[in-house]
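Form predicted alone, single chain, as C-alpha cells, below.
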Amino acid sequence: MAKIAEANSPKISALRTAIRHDASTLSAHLQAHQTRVFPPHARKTIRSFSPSEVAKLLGLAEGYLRTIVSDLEARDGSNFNPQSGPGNRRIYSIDDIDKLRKHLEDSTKGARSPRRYVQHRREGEELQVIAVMNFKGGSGKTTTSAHLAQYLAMRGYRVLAIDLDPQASLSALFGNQPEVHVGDNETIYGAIRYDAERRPMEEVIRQTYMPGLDLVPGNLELMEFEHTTPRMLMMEQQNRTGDSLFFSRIETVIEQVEADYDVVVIDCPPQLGFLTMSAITAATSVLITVHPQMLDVMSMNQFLSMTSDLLDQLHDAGAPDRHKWMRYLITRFEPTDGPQNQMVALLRSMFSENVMVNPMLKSTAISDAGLTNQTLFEVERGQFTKSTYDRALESINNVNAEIEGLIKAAWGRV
C-alpha cells in the first residue's frame, strides 16, 4: 500500500497543482472580462420604461398617468423630471416609478375606498419566504430568482433576496462581485455562524440600485456552514449554549428583520445541504425550476425523492410547516420542441395545478443579456430585435404575475 501511496503521490500532487493554476488563471480572467463590461466606477440600473410599461406596472389606464405626470411636473419642489425619448416620448426610470407610485398612494389617502399603489402586506399577513431550487444546475434557478426579485420591487413590494448559493451567481447579476466585492463574514453565514464572530443580519444585508430591493450577497464562505455544522452537531454544541438548531438559523436571522420586508426571495444552492434544510424550514412556499428534459426530470425525481426524506427528518426534528404552496416552474421551453411539449404534458398530467400555467422561454435576449451580468430588466430592448425582446418580457411578466398571485392568495388577498 505505502508502495502504491508513493507512485500516486506526484499524480495527486500534479493534479493540485494543475488545479491550483487553473482556477487563479480562470479567476483572473473573468475579473477581468468583469472589469470590461462593467467598470468599477459604473452603477448597475434599470433601463427606462416607456409610458406604456409603466401604466401597466402602476395599474393605471396611460391616459391617467399622463394626468399625474403632469400635475407632478407643475408643483413646486415636486424634483420630478422624467426624461425624452424617441419621439419625444417620455421615459420613466426606475426611481420616476417609485415617485409615482408613492404620489399615487399618498393621493388616496383619506378616500372613501383607497386604492393601493405601494404594495407593503398589511397588518396580520405574513411575511413570504420563496426559496427557488433544484437539485441540478442550469435549470434556470438563478435567472427566476433574479428576475422575480426585480419585478416584484418593480411593483412596490419591499424584498429582499438572499444568495444562498456558493457560486454567487445572483449576486453578480446584482452588481456584487463575489471575488471583489464580497469580503468575509459579508454573507448570511456572517449571520448564522455558531461563533462569536455572528452579526446580526441588518449588517450583512445591501442595498441595491432599486428602491425596494435590497441583497444579501453570497460567496465560496457560505460553504463554511456545510463544514461547521457536522462538527457541531456532533459536539451537541447547540444544546449547551441555547442556541437555534442549525435548520432553523436562517428562519430566526429573517425574523430579525422581519418587519422590514414583504417577500423574502432565497435562491437556494443546487444541493440538499444544511443550507439548503435551513432555507426549506424558513420558507413559507418552494418554487422547484425545471427544465422540460428527461435527464433533468429524472434529476429531479431523485431530488424529490430526497427532498421528501428530508422534510420528514426535519419535521421530526422539530422543524415547523408554514408552506402556503409549492409549483414546479417549467424553465428554458421551446414551444416548437416537439419532445419538450410532451414532458410539459406529463408533468402537468401528473402533478395537475402544481405545475406553473406561464412556462419561462427559452430566449436569447435572457442568454444574451447574462453574458453581461445583467437581467432583462436591465438591458436595452434595443440590443435586440422588437419580437426577440418583447417575446422574453411577455414570457418573464406572465411568470411573476402569476407568482405575484400565488403571494396575494396566501396573504387573502384574492
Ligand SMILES: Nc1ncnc2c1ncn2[C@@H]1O[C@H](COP(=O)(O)OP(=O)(O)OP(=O)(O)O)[C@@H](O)[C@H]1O
Contents of the next structure:
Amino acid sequence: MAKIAEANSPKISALRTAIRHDASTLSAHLQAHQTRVFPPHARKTIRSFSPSEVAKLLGLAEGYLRTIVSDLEARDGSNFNPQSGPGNRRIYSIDDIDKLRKHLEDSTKGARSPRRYVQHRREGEELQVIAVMNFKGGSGKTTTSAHLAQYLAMRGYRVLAIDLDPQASLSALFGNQPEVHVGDNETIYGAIRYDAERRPMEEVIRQTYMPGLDLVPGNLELMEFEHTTPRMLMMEQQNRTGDSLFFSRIETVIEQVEADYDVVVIDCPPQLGFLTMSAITAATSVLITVHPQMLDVMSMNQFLSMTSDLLDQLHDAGAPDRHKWMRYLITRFEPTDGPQNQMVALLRSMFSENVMVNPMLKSTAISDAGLTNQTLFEVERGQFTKSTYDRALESINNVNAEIEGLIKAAWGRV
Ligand SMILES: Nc1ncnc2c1ncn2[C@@H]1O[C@H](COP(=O)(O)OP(=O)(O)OP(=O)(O)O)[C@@H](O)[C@H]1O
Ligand SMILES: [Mg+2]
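The form predicted together with the named molecule is what I want next, because the block you gave corresponds to the form predicted alone; please supply it.
So here's everything in the complex, that chain up top.
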C-alpha cells in the first residue's frame, strides 16, 4: 500500500512527466544532430590509401606494389582503375586493395611454396572470437572494437563484428543508426532469444561498406535478454530442466556461421549482465580496455573480481574454457601525464605481459572522428593537422598489429 501511495504522489508524477518530456526533447535533438552529421541514407566509405599504406596492408615492398599494379591494370584495366591523388600519385580505394590482394594470391598459385596474401583461416585454425569488455563506461571498448574490426578486414581477414551493447554505438559507427536502420528482431537477440520468434544467425548479419566486414547491429531490444534470462532460469529451477544454458547461446549462434569468418569481434556493454557472460563463454580471447586513472582502475578491480566469480560459476555449470589469451589495453593514454604514467607502470608491474605493449594514445583525431560517427580509417587525413592524424593512426595500427600477432600465434602461425 505504501508503495502505491508513494507512486501516486504528486512528486513522483512530476518526476515522471519531467523525465518523459526531457527524454523526448533529447531524443529529437539527437536525431536531428545525427541527421545533420550523417543523413540516414548517406553511404559511408573507407577513405583512400596511399601506396605506402597499401604496401603495408598487403605485406609487400612499395616497388613490388608498382609492378603488381601495372600488371593488374594491363590485364584488367576496365575493372581496376585506381584514382589519382595529389601530385598525380595513385590512391587506392578499399575495393582496389581487395582486388590487388586477390590478384597477388592468384598470381602466386602454382609456385612451389606460394606466399599467402589472402589471410583466411587454414585447416586446423580455429575461429577467433575476441570479446572487448570492461564495465567502466567510456573505457574505449567501442572505439577499440571498431578500429580492430576494420583493420583486420583491411588486412584480408573475414571479420564479423557483433554489437552487444543496447546503446549500439558500434552500429552507429558502422553506419547503422539503431533507431533508423535496425528493426525488431534484427540484433543478435533475434538469434539467441528463448521463444518461437528466434531466427537463424545468418538472418541478423548484414554486410557493411567494407569488403570482408559484416555486422550484427544492436539496439535497445538487446535488453530483452537481460529480462528474459532470469525468468527462464526461474522456470528451469521450478521444472528442474536446466536446458536453456543461457551462457552458451552466443557461442551456439556463432557456430552457425563459423565457416564464413576468421575473426569475430564482440563489443560488450558496460555491465556484467547475461549478455556479457554469454560473450565471455563464446570468446576465445578477452581484451579489457582500461583508461589509466585511479577511478577507472578501482572500477576494474571490481570488474575483475566479479568476473572471476562468474567464471567459476560458469565453469561449474559446464561452460567450456576455450580462452587463448587475455590482455589489458591501455586506452586514451597521454604520455606527458605523470599520474597516468605511474598507473601504467603499476599495471605493468602487476600484470606484466598481459598488458599490451602498445597503448592507444588519446587523440583529438579519434574523438573528432567519433563525433561524425567515423573511424580513423574513414576520415580524410586533410581534415586534421597531419602530425595529429599520423600519430593517432600509428598508435591504432600498432595496437591492431599487436592483436593480429596474438591471433596468428593462436593459430600457430608466426
Ligand atoms: N584514443 C582515444 N582518443 C580520444 N578519444 C577517445 C579515444 N578512445 C575513445 N575516445 C572517445 O571516448 C569516448 C568513449 O569511447 P568509447 O565509446 O569507445 O568507450 P566505451 O567503453 O565503448 O563506452 P561505453 O561504456 O559507453 O560503451 C568516445 O567519445 C570516444 O570518441
Ligand atoms: Mg561502447
